[in-house]
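In structure tokens, the next block holds one chain alone, the form predicted on its own.
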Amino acid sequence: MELPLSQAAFDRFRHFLHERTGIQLAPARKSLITGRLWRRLWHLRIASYDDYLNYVLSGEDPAETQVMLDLLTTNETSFFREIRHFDFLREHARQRRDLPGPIRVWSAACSTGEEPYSIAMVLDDALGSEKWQVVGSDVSKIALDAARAGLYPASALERVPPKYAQRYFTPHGTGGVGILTALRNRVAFKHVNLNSDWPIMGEFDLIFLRNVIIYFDLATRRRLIDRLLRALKPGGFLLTGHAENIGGINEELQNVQPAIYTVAAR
């Protein structure tokens, strides 16, 4: 049975989540806290949400901070979500086919891996197995473990083009599928908190950051977009969710297609 969450405790969780991840949790999202954390309180035999947050902040169990962030930040995703972005990626890859060097793509909030694997399928199909690199990152270590495993229910193939489903998935268990090992091994996964320091990853031709900044306040969006642009190669592209509008956030951004931006000449 879920425990009650006081407004004061909810405000503390909102502040903590914003401070650590940049996510601005809406005032109406109390149910997210209770729905995702009450089993954790029961497991730890902690009587209230205030006591649980005090336990996290005490540092008595440093790993518990990551457990809480994992539970609160895992978001819905799917293969080939917002298909026009993958059409754009395919055409861009074909135009780059004869140029030197690999095309590098960063899925900056990859959740359980569907987005970076979708990117990898398109690039492998367009360029073969050598001239591309894909990095997926997320704040949730649980999500990253699932992404590295590359195992999904068969229903996850609903939006996957049939030729990709046949080529890049293998049956797994009863009613499950797995990403082909050769493709899975080509995608590098990293633990990255977008609101904190990043590991050195080099520059990218495209960065996918979709359906994420909608949860950030304006100041956090500005800082994040500035940092992302510094990680783009000249002429690179930033892809956001179609429900997200970042026009006016940075004067260097130029909109080239819905939810696709490039950087003005520096």
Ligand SMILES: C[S@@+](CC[C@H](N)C(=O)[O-])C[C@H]1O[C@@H](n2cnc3c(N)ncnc32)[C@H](O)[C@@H]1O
Second form
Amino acid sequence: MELPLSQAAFDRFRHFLHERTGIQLAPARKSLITGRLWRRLWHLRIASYDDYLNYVLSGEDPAETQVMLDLLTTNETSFFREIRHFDFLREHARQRRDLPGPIRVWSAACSTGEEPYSIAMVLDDALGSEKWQVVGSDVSKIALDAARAGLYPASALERVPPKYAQRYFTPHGTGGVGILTALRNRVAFKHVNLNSDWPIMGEFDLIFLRNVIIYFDLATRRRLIDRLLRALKPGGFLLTGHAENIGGINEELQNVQPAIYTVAAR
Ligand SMILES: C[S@@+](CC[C@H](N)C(=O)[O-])C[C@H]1O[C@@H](n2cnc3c(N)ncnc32)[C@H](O)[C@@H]1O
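Next up, the form predicted in complex with the ligand in place of the form predicted on its own?
In what comes next, the whole complex appears, and the chain from above leads the way.
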């Protein structure tokens, strides 16, 4: 049973979420808080949303902040989402095939792993098993645990090209599928809040920043894009979701295809 959420408590949640992750919750999204948190309050035997936030802020249970963030992030994703980006990646990999050094790709809000594994399949197919590295990161630890496990319902294969489905998945349990261990082991997963400090990860040829900045306000987007451009190799590419227009947000950005950007020479 859902508990009532006062406007004042909702504003406190919005402020907290924005401060910690950059996510800006629209004023009309009260139901997101109640819909996703009421079971947690019930589980903890806490009687109001205000009391729950006080509990989180008290630091009494440091892990609870992460639990709350896990519950409030939206992790919707799929294999080969926005397929044209993967055609671009395949073509880029083919052009780079004979050059030295690995292609490095960062899936910067990787959710439950479908995006970085799709990237890995394309690179493995185009380059063989050695000349590429894929890092997937997310602020949600629950999503990252699922990504590391690499287990999905068979329905997740819907948009996977059949030759990849055959080559990179194995049956799992009753009706499920798992990412082939050899491929799974090639993808590194890290816990990274894009709006906080990052671990040192080196520079990347491509950064997938898809379907995440849609949740951030303009100032947060601007700051993040500035930082990400510094993590791109010269001539590298930044890919956003097709609904996320970042044209004009940074004067170094050059749009090369819909939702694909590169950096003007520095
Ligand atoms: C809708 S999913 C997008 C997944 C994938 N990139 C795609 O396009 O299918 C958004 C992801 O962004 C993550 N996220 C939200 N705020 C974040 C932040 N500040 N740092 C890192 N990840 C964040 C969420 O946890 C969620 O997994």
